[in-house]
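Next up is one chain by itself, shown in structure tokens, the form predicted alone.
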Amino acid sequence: MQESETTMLIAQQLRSGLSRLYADLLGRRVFKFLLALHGVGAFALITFGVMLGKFSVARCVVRPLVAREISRAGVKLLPMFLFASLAMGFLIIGQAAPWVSRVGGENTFLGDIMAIVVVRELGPLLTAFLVLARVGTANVVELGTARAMGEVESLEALGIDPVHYFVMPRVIGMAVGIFSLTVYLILGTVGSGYLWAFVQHVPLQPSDYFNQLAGALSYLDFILLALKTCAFGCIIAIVTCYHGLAQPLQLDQISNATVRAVGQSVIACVLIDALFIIAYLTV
């Protein structure tokens, strides 16, 4: 009896210790998340304040920076998005056409599927993630290196606002770039989707296919698409610039800052997408 009671007591102590350990770990995670949310939120307010107050300041300097960011987050990624649109059209139609044919609706639902999957959800989200992987990570590395090498302090000593010089062009460029690439990706996917349907001998005329697309979409879809993609661009630029610029960094800390920036950007984009899903369902 004494041995069994001792064993039960030890097991209870172990369970209580593990419970405290998990509670401490969860508490640290929540506390770090709240700190990151507070920091990114404050940095976002500073960024938008600078954009409103200094939008027309030093145009001859800022405009080339904005054009460079639009080129980097948009034009230079067009070949990759051409391949992505061809692959998406093949995957969606390749999976949807056999399933639709089994329920006897192959002439009815393919356009609706493309509209719902590509225009509303997969197109904007995939574009945001690809731009984050190619350009967002570069933002953290570039700004983190500039901060570690003392370039930010040098600009401040010259009276140049680092947020105006570094962050504002990236926010505008990434918002415009993600919006443009999303439109490009959607058009390419819709076109390649019909191409793959034709290759699979789906009896669907081009006029019927595009009429289905037009019937499945409304003006609200285009408005929410523009708002969503611009929101993705702004939040990715702000989060990546925050982790590269807002905190003092050493060169060996840039990789960890990049990992944190990517993770928080993905979470932020998913949360924004969830808000727009609610908007689709309620409006």
Contents of the next structure:
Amino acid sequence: MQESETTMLIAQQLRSGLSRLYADLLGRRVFKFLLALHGVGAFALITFGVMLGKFSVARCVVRPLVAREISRAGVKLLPMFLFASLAMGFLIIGQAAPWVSRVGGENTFLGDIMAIVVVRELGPLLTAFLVLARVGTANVVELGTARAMGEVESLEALGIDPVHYFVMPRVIGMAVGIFSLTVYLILGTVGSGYLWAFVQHVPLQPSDYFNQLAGALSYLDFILLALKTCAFGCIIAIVTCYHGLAQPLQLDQISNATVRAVGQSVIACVLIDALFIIAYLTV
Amino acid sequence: MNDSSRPLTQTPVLEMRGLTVASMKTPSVTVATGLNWTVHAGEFWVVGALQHSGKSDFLMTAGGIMSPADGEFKFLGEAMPIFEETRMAHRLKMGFVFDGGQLLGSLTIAENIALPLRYHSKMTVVEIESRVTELLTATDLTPWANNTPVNVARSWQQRAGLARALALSPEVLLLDSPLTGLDVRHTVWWLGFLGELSKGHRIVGTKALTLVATADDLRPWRGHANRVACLSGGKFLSLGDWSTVENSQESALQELLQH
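Output the structure of the form predicted together with the partner chain; the preceding block shows the form predicted alone.
Whole complex next, starting from this chain.
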């Protein structure tokens, strides 16, 4: 009896200890999250301040950098997005067509499904994640290395604002890149979707399919699509540049900074997407 | 320039009063305190300090790249550091050469040298090309003009850093350990070139540049620099000319001279 009471006491103490541990862990996590939010928020404000104040400063230096970023976060990713759009069309139509045919709606709803799934949600989000994986990670590595090699101090000594030189072109390049790639991805997916429907012998005329698409979309979809993709581009560029540039890094810290940047960018994009869903539902 | 020959009204180039220098990597750590120092136009200073004693932090504070932790610091009569766009022209009267050059890895040597000209000046492309060619020739960098820094030896990167700092024809040049890791040939070239700059070189419009260099060995600088200071144990000693240095009993200074 005495033994069982001791066991219960130990278990109780362990439980309370564990709960304290969990509380500490949770507290630390929350604190870290708030610190990260504070850091990224401050960096975003500085970046937008520099973009407004120095937009036309040293154009002959910044313009080629912007062009390079647009090429890197847009043009060079086109082949990958062509493949992604073919795959998306196949996946969506391949999955949706059999289910829709059960209720006899294969020639009624496929266009609407494409509009809802691709234009409003999957298109922008998938584009953002792919660009994050291909270009966002490279941003952290490049800027982290530049920081570790003293290039930031070097620019400051030359009277050049590192945010103007390193961050502004990346923000513009990524916003333009994600917007353009989303448009290409949507067009490709819509096209390949019909192709897969045709291959699966879905009795749907092209004119009906595109009429359904047009009917399911409103001007609000186009406005929100543009705003959302630009917001994704800005936030990915800012978060990745923040982790590469904002604090002095040693070369061995760059991999950890990259992992943190990817995690925070994904969370930020999902939160922005949620905000746009709310905006869409309320407007 | 002797003190007696200097006009009384002349504004000092650098003036530090009660300055506290913090570490770049760990801002809470103090590198030097109570720093009082005046640099006048045309002087050629060498600041001796052993490795890891904070000479890069000191020079970066002097170059306005870092804010001092405390104290007053003026460059040509204006409070430093200068980050505002409106005072940038004043800030650009100072050039800074980093240890190893610290060039931008994505640009070629020529593009690195052209960067401050393209960013700050209103020169045409042809004028910039001509100025870059002039700088490349003066620093013997022409064969490496189209190479990226990673493909060029460190000693040549250091020279490219010098050429880049001279691009905008500054009045003052700060050099962080310019002789570190150089062979005899490069050392002789640097000392000769800096001597020419301090007397007036055509590359900066023949005006005499004010020079401040840091070093962990003072011996090569004898006969080249005309003013000596020492940073040791968190204290800055502004010693003056070489005769003062010879008579100084400061142990750190003796170490720097008998390295």
